[in-house]
Structure formats: structure tokens, C-alpha cells
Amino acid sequence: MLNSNHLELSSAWGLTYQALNYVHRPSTVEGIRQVFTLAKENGRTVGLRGSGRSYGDAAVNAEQILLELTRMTRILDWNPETGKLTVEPGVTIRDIWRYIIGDGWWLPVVPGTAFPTIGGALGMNLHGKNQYKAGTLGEHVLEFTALLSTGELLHCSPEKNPEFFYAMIGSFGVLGVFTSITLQMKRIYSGQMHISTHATANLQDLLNTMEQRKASSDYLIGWIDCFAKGQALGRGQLQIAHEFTPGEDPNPQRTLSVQFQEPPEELFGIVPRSILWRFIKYFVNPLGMRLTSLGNYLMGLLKNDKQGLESYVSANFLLDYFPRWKETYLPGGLIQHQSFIPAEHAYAGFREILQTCHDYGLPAYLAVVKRYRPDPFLISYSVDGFSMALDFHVTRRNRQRLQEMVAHLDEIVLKHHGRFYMAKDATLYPHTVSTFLGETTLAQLTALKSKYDPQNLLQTNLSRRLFPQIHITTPNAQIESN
């Protein structure tokens, strides 16, 4: 029988959705097997959750079992000579950089926060500001072991069980559970990077400048003032980063220390960072964000192409400098619409998206643009092009209009041959997903699901919402799509 003591309320990271789940936190492979057995005996499904950083319902399994892997946190092996690292799935990006940086290594790909688990990061195949050069995190996996719902352990690499290898990474937790992961880290020669910003007059200028500078930059990310209109539509700035070359840092032992990297507890030595969100909340409204966006753009003009230095942590994990910042969007929460459009269609597609937001009277509070290259994985969001991520505040007054607008934005993305990313999604529909992935990809996923999870045990709210074809049968007849 299921124990009600395990019932917990689990939330989407964007705070727009929450549900009760029977949460289990095993610390061993055998513990995971026991959860699988419990689920089968009780006719329940099992959803996977790392640190719960997906914006939508990817890590929620309403009224079912939720397998949270945050207790499987061991560093299993580390070779500081080769940069080869083996970890359990609950190890976070923060755990890794703190463990390896003193030896002169860094993760090859990181997102904007250090708190995702590696298992969750590979389940969504996350990307960073250097995707156009380094690809996705999955491209740096040397091998992994996965536990199937049948109880079998499967060892995989690009050469061993390659079909499962390239499907498991990015499969949003419906094929198996990572139990150990071996990755190749990146050698660095300083704990600092050269940083500069470049102001851009409009969207075309932003995309053109990114294209011009991507070959000479190690990291590249664009920001857009979504309140600008007319000739200034899509104006913003780029942040450009270059890594140190060997011998360039006169004191690498200092900059490669954890102490140097850790952000201070207080801003300007006075204001605790832990309470900053309370002040930021007063600006999370149309007027406040309009003024903030204008201020950021003007600041970019003042700093145009001026060089500075930042630590790897501050340059990569800006979101972590403002703890609990997502709570500034309460009570409604936030959703993010992230689209990936090929380079030849990006300007037309993103311009139409930005203009549509103005037409609905709902400009995004934050917009980030990145450059991409394709990847070899079965479930892929990557294109040879750009992404644009838009953050929207959900309120009681705008909820219906926002839902209508986002559906319109999805149509624009598909019209321009674009794709979407499951870790950010809270609003997609099955027909949207089937359109951008295509029938062949969905057929392959369905076949793999039947082969490696024959009892259809592994499910989440997201998988039932977007991939009904892989959940034709369920252990519990009462389970419905969300």
C-alpha cells in the first residue's frame, strides 16, 4: 500500500502549477528498484524529479509516485589529469564546479543557474551561453548507466547501445533513470573571464552582431528590451566572454579557488542578497519593467565594448545572485516561452513574435537570445540558428489573454520551422510537439518506450500532456492526460 506520509505538494519551478505526489527519495539503485516494485504493486506510475528546476510540469506526477533523486549525490570518480568525472544523478552543477575548479577544470556546458542536478540536466539535455561552440551537455557524456523500469541496468555510450544513448539524453525521464554518469570536463587556466557588452540598436543589429562575433567569442548571450517599438524593436545588448589563455592569469591558484568564486552574501557589502527579491518585487509590473529595461539599455550604451573581468560563477550563474527571485512573480507565477528558429528565418520569426506581444499588450519582462548548432539526439530542440526566451508574468487578469497569445506565438514558431524545449514548457499542445518533432521521431520514441519501459511505468504530467501516443496504456486506468 502507498504510505500517506509520502504525500507532498510539488511545484513547477515557475510557480504556476502544483500537485500532490507520493514522493520517494532513495539513495541507492536498489532503493529505486523498490520504488518501481511499489508502483507496480499499486498500479501507479513513476515520475522523475531532480531539483525541480523545470519551469512547467516536467517534474510533477499528480497523485502518482514521484522519484526524487536528490539523495544520490556521490562523486564516484574524478581524474584531475584527464578531466573525466563520474557522478550519481543527484549531484548538482554547483557540487561539480566546487569539486573540480581547484584542479583547473570547469563544466563544458552550464545553464544560468548552478542548482539543477546532472540527472535532470541530461534528462532535458540542457544548454548554455556557448551552445554554438560546445553543443549541449549531452555531447560531453562519455558513458552512463541507466536503470530500466524492468529492473535491468543498461550501460551506454556513443559506441555501446548508441540508439538508447542518443534517446535517453533529452527524453524528459520516460525511458529510464540515470544511476551513474561519466562526463568530460573542460580545462581552464583562470577562474576569471574577459567580459564586454555591446549595445545593439534593434533586432536585426542584435542577430547580425551575434553572427559576426560568434567565431571569436567563447560565450555569447543577447538581451532584448521588449518594451521598445518601431525602429527600436528588439534593441538590446550582447554579453561577450573570452576565456584566459595558458599563462595569462598571473595568479590562477587564487582565481581557481572556491573562495574566490563564491558570491558575497551582501550586495555592496550592505544588503543581504537573500532579501533582494523583496525589493525587486516592486518593479515586477509593466511600468517597473519598462523603466528597468530602459535603464539596462542605457547602461549598455555607456559600457559599450568596455572590457572587464568576472569570475566563472558570476558570469554564468547570474540567476543565483538573486535568491528566490522567482517569488517576485507571485501570486500568479511566471511562464517562459522559448523558441528555436533556424538562422535564415530567425529575424522574421522573432520580429513577428515581439510585435505580437505588443499587439496583445503583453511584452515580456525579460528576453534572452542565444546562438545554437544542431545536436545528434533523438528529442532535440537545437537548430542551426537562434533561440529567444521570453519571461511572462501570470496574473489573474491576464491569464486567459496570455494563454491565447502563447498559442499564437507557437504558430509563428512553427511557421518559421522552429522548435521548443521541454524544460521551459508549460503551455505547449500535443499537435505542436508532433509538428516540430515529426512522425518519424515520435515513432522511434514510441518504439523505444515499448521496448525499454513495456509496462509504461515512467510518466509525468508533461509526458501525458504532450506525448499521449507513448501512453496508450497505463498501469492505472484512472490516470488521465492533463
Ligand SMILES: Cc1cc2nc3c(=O)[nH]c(=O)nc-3n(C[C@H](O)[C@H](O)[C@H](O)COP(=O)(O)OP(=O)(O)OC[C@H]3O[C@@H](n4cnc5c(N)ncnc54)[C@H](O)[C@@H]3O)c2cc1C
The other form holds:
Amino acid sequence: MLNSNHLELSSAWGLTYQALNYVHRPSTVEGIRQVFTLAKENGRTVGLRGSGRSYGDAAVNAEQILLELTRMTRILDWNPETGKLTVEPGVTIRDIWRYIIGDGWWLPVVPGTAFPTIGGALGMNLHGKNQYKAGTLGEHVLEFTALLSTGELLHCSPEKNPEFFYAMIGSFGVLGVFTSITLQMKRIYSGQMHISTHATANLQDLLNTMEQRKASSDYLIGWIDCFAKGQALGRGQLQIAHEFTPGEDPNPQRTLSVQFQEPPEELFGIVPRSILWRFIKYFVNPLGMRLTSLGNYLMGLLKNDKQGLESYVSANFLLDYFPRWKETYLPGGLIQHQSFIPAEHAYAGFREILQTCHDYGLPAYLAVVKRYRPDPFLISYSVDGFSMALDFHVTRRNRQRLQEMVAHLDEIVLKHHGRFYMAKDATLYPHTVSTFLGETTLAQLTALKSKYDPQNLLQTNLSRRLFPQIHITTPNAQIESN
Ligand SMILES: Cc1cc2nc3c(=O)[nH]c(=O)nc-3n(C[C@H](O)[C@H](O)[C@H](O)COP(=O)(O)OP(=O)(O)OC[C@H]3O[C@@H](n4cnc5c(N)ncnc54)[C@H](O)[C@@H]3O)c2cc1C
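In place of the form predicted alone, output the structure of the form predicted together with this ligand.
Below: every chain and molecule of the assembly, starting with the one above.
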């Protein structure tokens, strides 16, 4: 019998969806095995969850069991000479940078927030602002151990069980549970980076400048004012970062300390960061965001070509400076539409997307552009090109129209040979996914699923919504038919 004491509401990070789940938080591999046994005995499925930072329903398993790995938080091995790190899956990006920075190391790839767990990060195979140079996080995994739903532990590396290695990373928690992961960290020679800001007049200017600068920069991120139209469509700014070379920082001990990196608790020494979201809330409406976007663009013009220094934490995790900022989007929440389009089609594709948002009267509140290279994993969103991530406020009034619009945006992305990323998704349809991934990839995933999870135990709302073909039978169905 499942114990109702375990019933908890779990949400999509974007707050557009929540459901009751039987939540279990084991702290050992044996504890995970016991949850699998409980699920099998009760004809339930098991969804995996790290910190729940995926925007949609990727880490929710409505009315079923949800296995949260946030208590498996041990750092199992660290070698400050080689930069090899072995961790349990619930260790977060924040835990890692705090542990290694004093030894002069940083993670090779980080997302825009430090809160994801390593298990969840590899469940999605996340990327950073240096994807065009460093690839995805999975490309820095030396080896991992996965617990299969059969109870067996599988050790994998690019050489050992390579087929499973390249499928498990990025397979959104449906093949097994990462229980220990060894990663190669990156040497750094300062806790600061050189940052320069460049105003860009329109979309073409932004993409061209990114293309020109990519070979000589370490991190690139473009921002777009989605309210601009006509000749200025896609105007914005580009931030370029360069890391320090050996010996360049006169006092690396200071900048490589946790204390130097941690943001202050108060803004300007008086306003606690924890209450900032209450002020931001007044700007989360079409007029407020129009003004904010214009202000950002003008700031970009003012700072044009200016150089500055920023800590690694501030340069990478700016959004974490504003705790609870997503609550400014309540009651409706937010969705993100992130598309990845090959370089030769990116201008036409993104232009059409931005124009379509104007046609619907729903410009995005935040838009970010990054540069990518392809990756070697089975479930891949990467292209040799660009991504554009658009944040939309969901309200009672716009919900239906927004849903129609993003379906239209998906068609534009497919027309331009683009791809999508499960970590950000809340709205895709299965036919869109099968079009961009292709039948061969889906057949491979389905074959691996039936080989390594023969009882189809590992499922989430997202996997059922987008990959119905991999869930041919459910444990419930098996029990009913027996
Ligand atoms: C503000 C913000 C900024 C972001 N910026 C970026 C960015 O720049 N780049 C980027 O790539 N992503 C970004 N993301 C998305 C985020 O990095 C991913 O969603 C990541 O997967 C979240 O990790 P998590 O621990 O919260 O995992 P969850 O969201 O809890 O889970 C993610 C997936 O992994 C599976 N999973 C969880 N644990 C395990 C495990 N131990 N073994 C196997 N599967 C598991 C889950 O079933 C789920 O499918 C951002 C998210 C936010 C909220």
C-alpha cells in the first residue's frame, strides 16, 4: 500500500502545472531499490526529480511515485591536481563550485542558475553560454553509474557500455537513475572574467556579431528587446566574456574564494535581495516590460564596447540574485519557448518567430540568444547554430491564444530544421518531437527503454505527453491484464 503521508504537491518550475505525487527521498542506492520494489508491488510508475528546475512537467509524475534525489548529496572524490570530481546525483552546481573554486577549478559547463542537481543536469544534458566551445555538460562526464529499474547497477563511460552512455545522458530520466557521476572540471586562473557589452541594432547585427566573436571569446550571450519592431526587430545587446590567463590576476587567492563569489545579501547595502521580487512584480505586465526592455537597450548603447570585470557567479547566475523572481509571474506562471536553429536558417527562423509574436500581440518578456555546436548524444537538441529562448507570461486572458501561438512557433522552427529542449518545454506535441528527433532515434530510444526498463517503470508527465511510443505497456496495465 502506498502511504498517503508521502503525498505532496510538486510543480513545474514555471508554475503552470502542479500535481500530487507520492514523494520519496532516499539517501542511498538501496533506498532507491526499495522505492522500485514499492512501485512494482503497487502497480505504480516512478518519476525522477532533482531540484525541479525544469520549466514544464519533466520532473512531475502525477498520482504516481516521485523519486527525489536531493538527499544523495555526498562528494565522493575530488582530486585538485587533475580536476576529477565524483559526486552523488543530488549534489548541486552550487555545491560543486563552492567546493572546488578555492583549488582553482570551475565547472566546464553551467546553466543560468546554480540550483540544478548533477543528476537532473545530466538527465537533460544541459548547456551554458559557452556551448559553441565546450559542448554540453555530458561531454565532460568521464564515467557514471546508473541504477536500472531491475535493481542492477550499470557502469558506463564513452568506452564502457557506450550505447547506454550516449543514450542515458539527456534521456530525461526514463532509462535509469544516475547514482554516481565522475566529471572533469576546468582550470581557472582567477575568480573573475573580462566582460564587454555591445549594442546590436537588429537581429541580423546580433547574429553576425556573435558569429564574428565566437572564435575569440569564452562565453557569449545575446539579449533581445522583443517589443522593438520594423527595422529594429531583434535589437538588443551582446555580452562577451574572456577568462583570465595564467598569472594575469595579481591576487587569485582573493577572487577564487567563496566569500568573493557569493552575492551580498543586500542590494546597495540596504535592500534585502529576498524581497526584490515584490518590486519586480510591478513591472511584469506589457507596459512595465516594454519600459524595462527599452531601458536595457539604452543601457546597452551607453555601455557600448565598455570592458569590465565580473565574478564567475555573477556572470553565470545573474537570475539567482533575485530569489523567488518566478513568483512575479503568478498566478498564471511562465513558459519558455526555446528553439535551436542551424546557423544558415537562424536569421529567417528567428525573424519569423519574433514577427509572429508581434502579429499575435504577445511579445516575449525576456529573450536570450546563444551559439551552439552539435553534440554526440542520442537525444539531442544541439545544432551548429543558435538558440533563442523566449519567456512568456501566462495569464487567464492570454492562455488559449498563447497556446495557439507557440504551436505556430513550433511549426516555424520545424520549417527551419530546428530542434527543442525538454528542460524548457511545457507545450510541445508528440508529432513535433518525432519530426525533429526522427523515427530512427525514437526507435533506438524505444528499444533501449524495453531492454533496460522492461517493466516501463520510469515515467514522467513529460515522457507520457511527448514519447507515448516508449511507454507501450505500463505496470498498471500489466497488473490489470494478469
Ligand atoms: C532560471 C533557470 C535558468 C536555466 N538556465 C539553463 C541554461 O542556461 N541551460 C540549460 O541547459 N538549462 C537551463 N535551465 C534548465 C535546467 O538546467 C534543467 O532543467 C536541469 O535539468 C534542472 O536540473 P534539476 O536538478 O532541477 O532537474 P529536474 O528538473 O528535477 O529534472 C530534470 C530531468 O532529469 C531527470 N532526473 C533527475 N534526477 C535524475 C537522476 N538522478 N538520474 C536520471 N535522471 C534524473 C528528471 O526525471 C527530469 O526528466 C534553467 C532553468 C532555470 C529555472
